[in-house]
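Given next, in structure tokens, is a single chain: the form predicted on its own.
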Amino acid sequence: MATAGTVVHNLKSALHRMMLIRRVEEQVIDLATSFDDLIRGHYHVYIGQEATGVGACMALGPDDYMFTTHRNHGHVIARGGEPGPVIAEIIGRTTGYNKGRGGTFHVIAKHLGVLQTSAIVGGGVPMAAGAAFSARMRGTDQVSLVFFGDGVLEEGAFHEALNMSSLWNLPLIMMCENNSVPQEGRRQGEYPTSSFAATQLADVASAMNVEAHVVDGSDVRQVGELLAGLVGRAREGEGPFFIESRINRWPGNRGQFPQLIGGPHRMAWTWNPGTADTRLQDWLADSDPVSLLCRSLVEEGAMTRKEIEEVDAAARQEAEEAREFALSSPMPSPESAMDYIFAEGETR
């Protein structure tokens, strides 16, 4: 059993890797928006998701796979990846994990399970189902975890790759993060979501005698305990479950291009949201997930305001120097366009 002083430092921990996808979202925005064809066409952010990416991911072990979405920046920082690579990747260069060839919608770590990610609406879905199904048939421990948007649930790809991991009880964790959820909704009740007719999402699952859970998205303390539990049962053959993270969008979030409202966070906004744009105010008050652990970790005494913009500066600082890495690295030469598109080697 975790220990107090175990628990503070998982959270300090965890407070870290949110701010750091935070100031990293941040960076991405600003080069999207301050240079011409840096970030060439659409791309999403993860802020204001946080605590759900870094409260399952830290719940994974070394060996666990994990797919992920457009939003998958984050998700890769949370699983441990290093922000310049991520960046370098997001803007085409060849220090990026993909070596520039992936941009912001592929960004794959291999080395950290992340053996793809898809853009396409529930794309991941079934590599994550087939994933879970070659651990089975390995017969290793291994454990699958796939983030989608509740969108994805609109999709024939989902049903199917549920129905088939309920059959074969694979080792699959389904995180649904439905950021389409107001503020009340958040914790429970009804809400609408996006497009789908089910009321609750969670009952789709459970029609496929798929175990369901709903989670507060903002809580990173909840997400993580209740997926430490969860990956624990996966490993011993009783997946796959359903989890729907219940998230309230970030206000810089809707519209057809992130927007920083107000500029980058301040944590000024995090003690007193009354002083921030008056469109942020509700949102930082009851919903943002860094500005929730915050306060918490004070009120707690586990930290000082003063040892939380420390982190914070950490993280500003390994950001502005991932961005630096990224921006000095090169491009791929037009000599190199078709290196990395066939298998080397000899094939069986």
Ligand SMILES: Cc1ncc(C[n+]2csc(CCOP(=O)(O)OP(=O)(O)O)c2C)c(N)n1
Contents of the next structure:
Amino acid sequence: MATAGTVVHNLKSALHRMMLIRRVEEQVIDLATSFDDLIRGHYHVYIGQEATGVGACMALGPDDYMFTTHRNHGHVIARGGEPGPVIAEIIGRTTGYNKGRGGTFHVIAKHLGVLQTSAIVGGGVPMAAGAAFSARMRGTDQVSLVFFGDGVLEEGAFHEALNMSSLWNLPLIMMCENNSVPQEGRRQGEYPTSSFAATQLADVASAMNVEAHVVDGSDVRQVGELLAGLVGRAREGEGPFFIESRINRWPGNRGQFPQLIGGPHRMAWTWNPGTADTRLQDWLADSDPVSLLCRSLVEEGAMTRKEIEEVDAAARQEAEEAREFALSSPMPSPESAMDYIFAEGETR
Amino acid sequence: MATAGTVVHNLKSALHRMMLIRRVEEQVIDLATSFDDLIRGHYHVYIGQEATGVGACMALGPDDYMFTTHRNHGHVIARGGEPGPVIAEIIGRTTGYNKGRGGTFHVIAKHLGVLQTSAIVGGGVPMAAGAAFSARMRGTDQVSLVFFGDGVLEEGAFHEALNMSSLWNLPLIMMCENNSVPQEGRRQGEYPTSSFAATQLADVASAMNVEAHVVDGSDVRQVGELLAGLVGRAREGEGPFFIESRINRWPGNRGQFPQLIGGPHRMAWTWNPGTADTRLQDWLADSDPVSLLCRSLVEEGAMTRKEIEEVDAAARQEAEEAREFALSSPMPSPESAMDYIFAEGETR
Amino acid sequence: MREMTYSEAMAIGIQEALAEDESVVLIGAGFGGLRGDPAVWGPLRERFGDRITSPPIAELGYCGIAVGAALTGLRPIVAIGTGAFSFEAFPQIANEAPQAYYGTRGQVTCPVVFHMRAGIRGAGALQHSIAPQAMYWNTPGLEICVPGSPADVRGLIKAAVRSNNPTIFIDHERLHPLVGEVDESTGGDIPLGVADVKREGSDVTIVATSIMVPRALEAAETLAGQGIDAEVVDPRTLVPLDTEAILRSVARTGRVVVADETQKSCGVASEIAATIAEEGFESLRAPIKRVAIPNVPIPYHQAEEDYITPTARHIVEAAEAVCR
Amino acid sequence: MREMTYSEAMAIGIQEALAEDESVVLIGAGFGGLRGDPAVWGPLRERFGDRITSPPIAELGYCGIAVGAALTGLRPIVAIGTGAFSFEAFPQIANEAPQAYYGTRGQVTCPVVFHMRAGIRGAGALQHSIAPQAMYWNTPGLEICVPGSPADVRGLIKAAVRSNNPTIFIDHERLHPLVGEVDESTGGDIPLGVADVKREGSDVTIVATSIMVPRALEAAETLAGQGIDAEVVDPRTLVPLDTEAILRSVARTGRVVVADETQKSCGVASEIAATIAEEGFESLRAPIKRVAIPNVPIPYHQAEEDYITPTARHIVEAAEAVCR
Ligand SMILES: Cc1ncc(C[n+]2csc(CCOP(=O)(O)OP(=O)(O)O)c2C)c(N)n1
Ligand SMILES: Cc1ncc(C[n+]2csc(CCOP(=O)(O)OP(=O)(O)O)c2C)c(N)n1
Ligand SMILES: [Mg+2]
Ligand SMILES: [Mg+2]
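For comparison with the form predicted on its own, produce the structure of the form predicted together with the named molecule.
First the chain shown before, then all remaining chains and molecules of the complex.
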């Protein structure tokens, strides 16, 4: 596995994005549990994975492509999506990025290069390879970044896309967020997931001559630096790359309906994990990417607790405003279900 | 990669099976090219790969399962299939193993443990894993052997089945016949196939914690010894295994319609490749599994040229009789197309 | 007789199938749907845990494994989950399993059951609301069960398992809470290919399958209030199809509405309508109306989703139109 | 006007599409079928080699790549080969491409063409003879072209490429040698959704698609000899479907045969028959007959294969029956 170069980035804005994701997802859980009719099915949140999304998206340019999954809310915000249209989409309002057509599974944001969000495990990687293929055919230096869960490696689609992206040297960055590894197991070299036979996910990519990296998904600096290097190299034609971002799952992310254990995140927990619900303490101490970043910024003297709490307060307020924006936005009319089935005319 | 134990086997019967495959396939090509209406589409022959099929099948017991592909004629004969019903199936006669229903793509032979022959690239491996899974669930010591081409690694289905067979330690032997490597390329460490990104096919299996082996597909002894060891180990629960059998493609096997370059094989070519069509000479000298075995048996003093030529003459005659048997067999009646769509009753 | 939910009746049927034949195995454990009740599904897992295998997210691979296992004599029931996930396994479901018996002229059977939940479940949105039964009906060699009541799901799952053919077994998230009577004092066996007249009537025949069965019964009540006496015919299985029962009813009523929650074009309703137009034409006194999804992907928001969902109201309107 | 084969006309159409728009790319090179004539297909490869990519055997992967590329504005034509191979790519074709435009309320388009050869080709046997167009017709959001003549294949491939929607493009191995007139002095454009009356007649309407178009014309000649004047209506595209043209013809003839080489149940003929039974019922004077494959996998041997292949003879018999 190679190492990435160093890159300067704005940690404060990264912190803000991460907190924004956290606060937006808390609103999502609250909306899902407080109302019967807003998010009627199951849904997925990005709490605990914020460093991967934000670190990776910091490395992208405005014309690059980004693909995501059923767990897309955080990715879209990490890419620069506004919380209002994101929440509005999640609850199906016409002010949502897809005017409420896609919902939680399918937040798509064309202006951010997020062109289709597949909720099918294994759906995104081939399409992301296609965007990279297109950049190659059109002679641009665009890069295509795709986020996906460890489960995707169990699907054949991944392996087909891996092969072609390797054969054709596509400017594709495959960012696998492995949230299946309990930390203890990882240390003991156990299987990385319960249902995948490789000892290291990266081995699969390496076997296909794809440069593979492992990164600590709780550390936004590590993710950001690695990605900055790889995105640059992908632009130069050195792609594709595979990254396993190792994530220790947020304890609220179990089963199909997430639970806000102990309520919304309190900054006091960040400074002192021992004050939180016992189910959260270990995670807050060792793995929560937001808490880890906050504490390290304070330790380094880069920011004070107070400054950080102000960033959080701003993010919380943005999330609240986004919620109000979404809740007060109009719903699609029933008949609009018959709109936009086929495109008319030609776009050329 | 591990090494296999040594096993005693009957080389003379192996030679006979290999020659039988060769002579039957020659008949198939002749039938396809001499008659317009016998084999109306494209078809695939096993010439040049006989050592893999015969070497592998020698290791199987009567209750084991075998799965094959579009290139199945040779595998079925290697497993003990009779040339008559094989050719009859290939030309669609009611005396064929499936009474003419399947044709060249789908020679199936239930009594040999060949239960379904998929002509879909990637179709066979999951089903073979299923037979292995069944043996495990039923508590038998049966092994499931699946032959497939290098192209199968390009299909996602292979990777899904590889993962599950590894996770569940299935008694599955995956025999990949790589006929895409020109020998020169192989020596220079080039990609093993034109459309697969791994430097070594075996790397893909190894990454999934499946024990992988490479074997010279022109050498029936090597194949037979390796497989005898692996089949035994698979019975003991040590499976699955992956094998790449490296094959230098028979020059007649190019494109979708094989060509009998220079006519049917002459034993004179075996003894003296320089007397053959120039397009065949290198292959006869270095890669033809039949010629290599014949020459080595003579060199070792195990058999005389004359004895070998008698084996060949017998095989040739069997193949001719099989052809006559097939040609004189009845065709299905048109209306029989509506038979056997659904099974009645219960087999339990 | 006991009142129970569709979900519970299915759990009972699967347990009875497992108990009856030890070659029955389950691949996947998600039969209970998104909100599968542990009280219903827990006992099954406990009693037959050694015959349940939880596969990776690899539908093509594990359906292939189920097909291969079925070729050797096991009788797997595979839980694919949402109907759309069966698309991943299409090559094995549509192009391996149904060819085995035909391709060997009856030598090899492939007794596998592919179980999936189809249709508009509520916020399943674009990719999780697909009902693929019409596609499988276009595939020769597959049997298809679409039970629409607790007693039917219990009886048909056993018939599907006993059958020597590959069978698509379709349920619907919104059927799971449906309550109905199930007679546990008998096996409750239901043969494949026998329709059930769920309500007798003389003015119009409503042919309804799966989730449309309760909706058709609701519609029939409304219609009764308007003086229209509707007969509700539930084929219960699409393959084999009890064409005779359908034609018999049409012969009496002369008017037909076919209701199905698949996409309209080339959907289940199309096939039933085309069959009636071909074989029952002489009985017809009005156009055959189809109630189906209007050829549109499934939107997320409830307002739009409800708009494109075929309901009792649509059936009532269609019946009124043909009875006019 | 020049006489040329269907295969040559398709090659010309694809070249014109490539020349007209540099965002058109080809993935796969097997458009010419099993016996693609190098004289026809060679020039295309030479002239546009830099826009042709030959993928590995990975239909799901490369169709996904085509979908992703189309989302970014390329216009890929993907040669999937035999229709059954599209099953491998079903998740991308049926559950990604058609959702893009609808799912974003028109913000994103996915102008990809999935090209495949469907149907009974002669010894394709169980797995290589599948015609999947009905399954795709059951998938909302896909356009479907089924050209049955050289001029139509040339015109429609260009229309498919220009369209901003994902399009299934179906040809047939047995259409490739079909000869017909093509006017190279014009673009030969054909809009999607406009049926062509291939032969006028007043006694019976034969709706025929793809390979059934020449067979229907042959049947019409035979019928003419028996005093039955058949009209042959070729919808040319299934989505959009020119329902009006079909109903107009049925209104004149009152009798219909629908001929299609897909499986009968939930097939193309079922949909067209159901539409007529629903919207053209008042015109009907006889049952609607379907000529299709009789719900059976495709056997290998010619005797059996011919037996289940819908031909001119079957159309003649069906037309005689409805005209009786
Ligand atoms: C083809 C397919 N099969 C099954 C599912 C159901 N499903 C949704 S999310 C999920 C788990 C995915 O795991 P992973 O990729 O690791 O993502 P995570 O949720 O852990 O972030 C499954 C099985 C699906 N959406 N698509
Ligand atoms: C899913 C699928 N795609 C494409 C084909 C067409 N096809 C038949 S054989 C073949 C090549 C297979 O190569 P390999 O697996 O290496 O086998 P070989 O013919 O070299 O023995 C292809 C592409 C197919 N049968 N199935
Ligand atoms: Mg995961
Ligand atoms: Mg090969």
